[in-house]
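Taking the form predicted alone, here's one chain by itself in structure tokens.
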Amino acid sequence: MGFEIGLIYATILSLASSFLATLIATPRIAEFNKRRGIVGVDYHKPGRPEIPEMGGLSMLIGLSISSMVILVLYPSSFWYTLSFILTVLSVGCVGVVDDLLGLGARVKPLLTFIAGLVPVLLNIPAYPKIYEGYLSVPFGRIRITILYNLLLPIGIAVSSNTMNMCDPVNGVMAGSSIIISLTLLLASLFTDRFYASPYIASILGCALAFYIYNRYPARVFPGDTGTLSLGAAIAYASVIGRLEFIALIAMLTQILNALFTLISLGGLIERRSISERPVRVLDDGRIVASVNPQAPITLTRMFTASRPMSEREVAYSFFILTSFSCILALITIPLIPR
């Protein structure tokens, strides 16, 4: 009992430290930033503004005292916490050289997998091991010890990724994971996995306090300091608490704009070279899909494709896709061995 009295303190005040430290940083490193010229432009705006850019520190920061806070309530969790912290700070520091200095398309993802052996490493000394190498599918368990220290980079390499080129609006990245977080709390609770609560409680936290100022019209972007370190820190929460699967399905709107965006552009192509959008602004501000035949095809495009849409409705309608995905992942549940 003492043992589920101590999760339950440290997934309520991973939560809470993780809002507050957010919601406080946000802000200030936004202006921060502001003043020296880190900024990015909403393009989906009339005039194009300027906005603060790699607002997603202050996410790393909420992370990071929440897992102090984990750790002080919850000791026994060290070695979890030490991996989870890590592995988002080391994935955080590729966004940041990305958001300052630029990454090519081949060397992000090969960057994100080097920081993704940063778990595979600490496991080894882990005792109790932080993952014992197999997946929780339906209706039974893969074994797969040596595949899995190969595959756990690859999907925090994906997952960071495809949560990195699913942002295409004010408060998408932001709004999505808050839906995905909350998903795999729940899925926690529903599969007896309790323990990995306080660290999808952090992500959680820190996402619903970014949202208030990333929400439409944006006062700070992320970055891809913000959004490769969500995408990581839910891929490897999932880890924690063996719900890669029910992770995996939760993603599935991510994961499919970044098949179609991959599939049309016949490959990695740092977004900075792509010459044609796959959207346009009208005049009155709202967003119409590109008829020309090499813009990329993303999400974006199919949903502007039949009508033009405000800003608000095509975040509007990534969410209803991403709480699709999710109950789809919920119905999982009870088909998974606990």
Given for the second form:
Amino acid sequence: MGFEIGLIYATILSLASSFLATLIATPRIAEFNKRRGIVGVDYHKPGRPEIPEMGGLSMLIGLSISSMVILVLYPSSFWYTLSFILTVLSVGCVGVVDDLLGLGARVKPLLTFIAGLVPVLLNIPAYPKIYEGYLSVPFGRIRITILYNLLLPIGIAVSSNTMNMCDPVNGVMAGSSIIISLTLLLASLFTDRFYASPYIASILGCALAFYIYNRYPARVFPGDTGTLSLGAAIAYASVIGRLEFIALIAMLTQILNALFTLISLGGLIERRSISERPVRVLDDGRIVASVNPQAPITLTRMFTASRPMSEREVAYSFFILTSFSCILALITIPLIPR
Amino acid sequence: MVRLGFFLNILFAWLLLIVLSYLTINVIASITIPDGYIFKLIEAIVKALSVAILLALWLYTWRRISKLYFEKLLKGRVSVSSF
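I've shown you the form predicted alone. Could you give me the structure of the form predicted together with its partner chain?
To see the whole picture, the full complex is given below, headed by that same chain.
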């Protein structure tokens, strides 16, 4: 599969359909959730306003519609598309349950791991196979046919939970997803794996549309529904395109932020049960690092340790670091054999 | 806006991953045990364990280096003693 015309149409239309569907659905879902009291507190604003939660449902709608578009325009991608949307929806369901009922810190990664088994199960009847069990890394390819079946759900669980942990201020998750998916789109182009581009484009489309509502000052929060499903979508799109290592490097900022937090907390602890917040808000709305040694170490806390920063500045700092890791990801491409 | 130390932290993690990948391809992948089902299984386990050890080393080195320079970068404003 090279640059077939169907693929190019599928990429453009999947981007457009995903963008439009998310753009239209987000304010309606936000309004619906607000009426039903599904709201979250915006801790970083003076007065701590309540913002509609679980807006990430609109991204699931966007990704579902764009998947249908891909199927219509590029029917030979049936197994890729089916596994992509079922994986994202399964992880999205975990997010919905977490947003509505609240899941334990250990249960959430476990459930996302189980949701990540969807493509492993679908690979059994799939023809041609969705994945062959090769991992493309710098300097060569590793054949791990059996181990890959275990690494795939682990990768999906890690990516979705990492994204979930890296949404500290308005717009960071959606903005970072735009940068990462744009990088993966370029990587699919440079590595002649353009067949993954419709899926990456659908992520880019829904992240772009959601960012409009989620950027500072946020009118809607993605909730775990949005963060978990977008993380899973990025991970699985990179599996389809055999861009796993590129995606790993592109997500280094989010991965290191998660590692900082996990190491400082001494393991998996649910966000709601952390008594000390990593940052506090000054009267003028600027964010400053907590001096309490019990507070978790996060990138936001380290950014604001030198001087108080506005919420916008913190978000831009995340975008700058994510862009840097994405540049490193693009530099890595020539090291990976085709 | 973003201090140099954060870029260096990511750069260092990236370099370590490249080294890890090089070692996996050129050292671990070349481990071979004579033919036979049980030997192939042992070979796969040895390879998986070697990669796991390398990943643990990656995490350990990154943690130590992070602690060293974040202590300097943050000058005690945020305690990184848990690293």
